[in-house]
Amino acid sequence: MAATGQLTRKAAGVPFDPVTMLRVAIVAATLIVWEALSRSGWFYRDVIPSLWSIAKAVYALLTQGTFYFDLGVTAAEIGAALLIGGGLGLVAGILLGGSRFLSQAYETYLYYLGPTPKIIFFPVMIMWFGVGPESKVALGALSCFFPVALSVAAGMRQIDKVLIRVGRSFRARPWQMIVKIYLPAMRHPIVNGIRLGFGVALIGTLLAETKLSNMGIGFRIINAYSTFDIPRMYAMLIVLFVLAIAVNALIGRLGGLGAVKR
């Protein structure tokens, strides 16, 4: 341990980052790693592709026009689940945040149905939704309600009280109180919840999309797999993590969650 410590120390006087430093090396020894594997011969072949090659799926995936269609489908079926499952999960947060009988009576359940693996719900989608993109929006849906519905319920419980008064003082009816002083107040778990729900919609919908679809991203990848072209499914993971991360951020800075870390 001391011996680190003299070492950060000393590391301190280099005239660059050290931080930035040992990140560029972190990631400069794992790309030669790679490399490495992928030439090494010790794997089948692609089953580790060189860097030029998947560089190279990641431009022709890039420059594909179908490429796009297929991200519009997934992407309006994420859309579509985060609106009905983020939906009906706000309604149901604030119903149980602001009463206390029907959060014992009820939270329990989803407290506890909210961790289970939802991909499992698919079968029984498919039956009532059909193979389409309805049974990928539902899951989508199924997965996001839960995340969003405790964010908000634990979030409305935190409402400053003196809020609450103030608008009892002012004979708020129920509606008003809704959009006037329980939303504003609960920006952030909204916000919370919401980056949550996005996460899980969009495992949810891209797994079912693997199980049984002929459209989308998760189609592709499938696909992609089922024919061996393991680059090309590398450049669609790769695209398709620089999104989510993408979007994930951006619902962040949206929601002005510079302060708050989850």
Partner chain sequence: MTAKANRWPLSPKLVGLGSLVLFFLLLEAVIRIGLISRYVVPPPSEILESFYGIIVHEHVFRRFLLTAGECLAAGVLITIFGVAGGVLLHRSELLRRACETWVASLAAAPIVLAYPLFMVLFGRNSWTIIIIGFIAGLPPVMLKTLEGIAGTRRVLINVGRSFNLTPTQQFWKIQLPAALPVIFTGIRLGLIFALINVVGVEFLINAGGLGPLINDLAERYDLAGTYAAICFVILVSVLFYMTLERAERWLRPAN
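Okay, that is the form predicted together with the partner chain; can I get the form predicted on its own now?
So it's only the chain below, everything else dropped.
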């Protein structure tokens, strides 16, 4: 239906659909208002810098090697956090979704602890893992664990019972049931959980870097703020925002490719 509508609009000579036009209009209006506020003189210097100064800061940022080093540090911490927290969340979700007893005993705690700001556990992470990257990875993994576990547990309960009976009729071992039945049937809940987990792991890792670190994107953002280099701070936020959108879209795309291959 959507493809037919797009073809109809193209045939009628309409270059963009209304949704695209609305999105472009919102972005354009936001940029216009931002530039107007920067020129108004209502705010202290550089609190709302001009778009041109932000663009120059983005260019300077992307041409500096130190930015890519810090980006690599933060990416490694987030990747490790996603691998550890997501892996543990996947296991916990399968156990909770596959056992009514475990679900009734423990899943309530996940619902209570999930929305809790994980930054409050950062002092504990420092005591356990030190002030290095390990404490940032631990906080990111803790943040990532809950959305993945809850999403997978919900996905386990939505698996068609016929698939489970077929697997058991062939006397599949537990690991074979997981690999051949559970994981393929839970593709969407797993992908959604990973996307949510990536978002909160990103937030947790960056918050940890702003609190106690001497490298990483979070440290550079808070350093730019402390030295009142506001255009550079906005430049790093914009680049980080774009990269986060790209990674999120890539995770969704990989999940879709997995479905096509199967």
